[in-house]
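The chain that follows stands alone, in the form predicted on its own, written as C-alpha cells.
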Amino acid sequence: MEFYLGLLQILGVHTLLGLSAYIVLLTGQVSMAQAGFYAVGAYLAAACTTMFGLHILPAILIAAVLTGALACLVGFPALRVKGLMLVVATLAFGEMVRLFFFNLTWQIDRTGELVGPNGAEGFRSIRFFPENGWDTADVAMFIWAVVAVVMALLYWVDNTRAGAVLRAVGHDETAAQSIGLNLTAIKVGAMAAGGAIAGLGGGIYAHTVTHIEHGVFGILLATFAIAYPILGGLGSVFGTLIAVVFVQGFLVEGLRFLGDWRSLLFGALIVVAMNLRPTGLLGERMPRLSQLLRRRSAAANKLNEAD
C-alpha cells in the first residue's frame, strides 16, 4: 500500500510540472525553463518551513508567487525570441538556476542543528510532514487536493475568453495581433502562470522527498515537463494527467521489472505513441460530454431507422 501511495505522490507532483508547461504551450511557446522554476519553488518552500518555521500552505503559496514573479521577469527578454532560440534561451536559464543552487550555501542554526541549502550536498532534512504527524496517505491526499484545484482553475480558464485568447496566439500570432491582442502581455502572463504552477509543484516535491539537490533539476526534468502536455494533447488539461499516468505510472514504474531494457522500450513506446497519435493522446480538441451524448444518440437513431 505504501508503494501505491508513494506512486500517487509522484504522479501528483509530475502532473503539476506538466500543467506548468501546458499553459505556456497553449501560446505556441516551447519553454525548457520549467525545471528551473520547479527548482526555485522547491528551495523557497523548503527554506520557508525548515529555516523560518512556516506551515506548508503559506510556504508553497509564497514559493508559487515568487516563482511566478521570477517567470514574469524571465519572460520579457526570453519571449522576444521564438522557436529554437527560445528553447536554447530557456534551457540556458534552467542550467543557470541549477548551477546557482549547486553553489548556494546558506545555513542557519535551528534548535542546535544547521539547516538550509549546502552547495553540492543539497538541502537536507526537509521534514515538515513527518514532524507534524502526516502519514503517506495524508500527503497523497494533500497533493491531489492541490492538483485538483490547479486543474479546475486551468479548465475554467480554458473555457473562458482567456483560454480562447491563449489558443488564438498559439495558432496564429499574426492573426491574433491583427485583431488587437497584445502578444507580449499574453505570452508573459502565460509564462508567469506556468512559473507559479511549477513553483507550487516544486515546493510540494521538496517536502515529499525531504532532500533536494541541484542534479535533480536538469535537462531530463525539463524534457519531461514539456513531454507530458505534448504527449497528452493540448485539447484539455486532462491530456496532461493521462500522459503523466502513462509515462510515470506505466512506462517508468510498471516496466521496472525489465531492468535496463526498460530504457530502450521507454523511448520506443513514446515514438510509437506519437506516431499513432501525433496530436497527443486526447488530440487538440477534447470532445465535450454533451457532444459524445449527441453522437451516441444519433448513432442509435440511425440503427433504429435501419431496423
Contents of the next structure:
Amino acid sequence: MEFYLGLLQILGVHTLLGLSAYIVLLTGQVSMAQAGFYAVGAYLAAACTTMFGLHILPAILIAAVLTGALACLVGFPALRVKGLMLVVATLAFGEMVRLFFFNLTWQIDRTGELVGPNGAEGFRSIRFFPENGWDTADVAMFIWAVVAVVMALLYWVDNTRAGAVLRAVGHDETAAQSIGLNLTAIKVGAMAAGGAIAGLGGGIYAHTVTHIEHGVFGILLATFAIAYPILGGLGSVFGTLIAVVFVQGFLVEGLRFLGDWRSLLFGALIVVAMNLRPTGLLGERMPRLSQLLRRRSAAANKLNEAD
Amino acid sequence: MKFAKFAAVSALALSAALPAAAETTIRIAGFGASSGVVGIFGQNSGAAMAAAVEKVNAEGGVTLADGSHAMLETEYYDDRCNAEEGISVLRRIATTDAVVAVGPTCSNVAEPLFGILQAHIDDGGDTGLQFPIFTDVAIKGGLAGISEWVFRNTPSEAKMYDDLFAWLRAEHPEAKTIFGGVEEDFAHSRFTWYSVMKTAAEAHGFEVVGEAQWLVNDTNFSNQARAMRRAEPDIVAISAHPFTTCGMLREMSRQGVEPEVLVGLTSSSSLETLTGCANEAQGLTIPTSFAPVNDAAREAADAVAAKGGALDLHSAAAWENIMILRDVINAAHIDGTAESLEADRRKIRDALASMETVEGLLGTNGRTAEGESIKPYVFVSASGDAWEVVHNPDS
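Compare with the form predicted on its own: the form predicted in complex with the partner chain:
Complete assembly follows, chain above in first position.
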C-alpha cells in the first residue's frame, strides 16, 4: 500500500506540473519555463517550512503567489516573441533559474542545525510531513485535494467565457485581436496562472522528496511539463491527468522491470501514442458523457437492426 | 489404470515439492542506477550481490531464531539515478518481504531517500519510513547522519585523499602546484574536489593554480584542457566519473598537457576507465578501498565476473554488505516469517547499529557511531590495462 500511496503522490505533483503548462498551451504558447517556476516554488515553500517554521498550507500558497508574480514579470518580455523564439527564451529562463539555485547558499541555524539552500549541495531536511505526523496516506490525500481544487478551477475556467478567450487566442491570434481581445493581457495572465500552479506543485514536490537540488529542475523536467498536456490532449484538463498516469504510472513505474529497455520503450511508446492519437489521448475536444452514451446506444440500435 | 498412474506421479511430485515449498528464504533487495549514464555501477552492484548471495547459500545460508536455516534471495531494482524514482523504488521494496535493502548508487538519490526515513529511532512523532538501508555506492560524506535507519559501507574520502597528498608530498618533493578539474553537476565529484581533494592538497603544501569545470553529460573538454596547459601545474586532479574522466584525459593528451602526477576520483578506479582510455590514463593515481590484493578479494572478483559484473571499490562494498548482513542476520535471531517482518527489520537495524568492526575484503572495517564506515584502502595506478597497487598505507 505504501508504494501505491507514494505513486499517488508522484502522480499528483506531476499533474500539477502538467496543468501549469496546459493553461499556457491553451493560448498557443509553448513555454519551457515551467520547470523553472516549479523550482522557484520548491525552494520558496521549503524555505517557508524549514527556515521560518510555517505550516505547509501557507508555505505552498506563498510559493504559488510569488511564483505567479514572477511568471507575470517573465511573461511580459518573453511573450513579445512567438514560436521557436519563445521556446528558446523560456528555456533560457529555466536554465537561469536552475543556475541561480546552483549558486544560492543561504543557510540559517535552527535548533543547532544549518538549514536552507546550500548551492550545488542542494536543500536538505525538508521534513515537514514526517516531523508533523503526516503519514503517506495523509500526504497523498493532501496532494490530491490540491490537485482536485486546481483541476476544478481550470475546468470551470475552461467552460466560461475566459476559457473561450484563451482558446480563441490559441487558435488564431489575428482573429482574436480583430474582435478586440487584449493579447498581451491574456497571454501574460495565462503565464501567471501557469506559474502559480507550477509553484504550488514545486512546493509540494520539495516536501515529498525532503531534499531538492538544481539538477532536478533541468530541461528534462521542462520537457515533461509540456509533454503531459500535449500527449493528453488540450480538449480538457483530464487529458493532462491521463497523460501523467500513462507516463509516470505505466512507462516509468510499470515498465521498471525492463531495465535499460525501459528508456528505449519509453520514447517508442510515446511516438506510437502520438501517431495513434495525433491530437492527444483525449483529443482536442473533451467528449461529453451524453455524446458517449448516444454513440453507444446508436451502436446498440444498429446491432439490433442487423439481428 | 491411467488415473492410478497419474495420481501416483502427482503424489510423488507433490511430496518432492513440499520440502522446497517449506524452505524459508530471506530477501535482501538491491537498488540503484542500473541504466543511464552511471548504469554500470548498479549493474556491477547487482552482479556482486547475486554472486555473494550464491556463495552464502552454498555455505548453508543463514540461521534463524529457531535454529533452522534459510537461504538468501536478492533482486535488483533500477532507480535510474533519479531521486523521485529512488524513493518510489524504496517504497516498493518496503511493501515486499525484504528485510533490508542495499543501495542506492547516487548520492543525489541517497540524500532525499534517507530523508523520507524516520530520523531518530523510536521517535513516535516522526512518521518517516522504518526500513533499514545499508548503502554500498553513494559515497558523499556524512549522509548516514540523516537517519538512524541508514548504515553505510563506503570509504572516507577525506582520510584517503589526506593520506594520498601526504604520500605525494613525500614521493614528489619537487611538485608545487595543482590544477583541479571537476564534474560540477554531480554531487559526489563536486563535493570531493571542493571539500576533500582541494583541502587535502592545500594542507600538504600544494598551491591550487586553477580549476576547470564540466558537466556529467559533456563531451567537449577543449577549453578546460587549454586552461590546464596555460597553468602548467605539476599535479592535475580530476574529480569526475570514468565517462568524463576519459574525455578529459583524451583532450589533455591531444593538447599535450603532461603533468608530473595525475590524481583521479575514487569512482574512476574501475574497469570502465581502463576500457575507455587505458593509454591516456597511464599513471593516473587513485585511492581505493578495493583491489584484488589477497585471495579473498581475487576469489570475490572471479565470482562477480562469472555473474557478468566487475568488482571495483563500489561493487566490492555490495559484496561485503551481503557478507556482513549474513553475520548480522545470524546474530539478530530473526524469525523470517511474514508475521515477524517488521520485527525482523528492526532486529537487523539494531544489529547493524551495534557493529563495531566487520571483516571486509581488504581487512577489518571500522564503524562510526553515525553509521559510517572506516575502511582500509590502497593507492592504485593505471599500468597497462590494469590497476596496479603503488602504495599500501597499512603496510
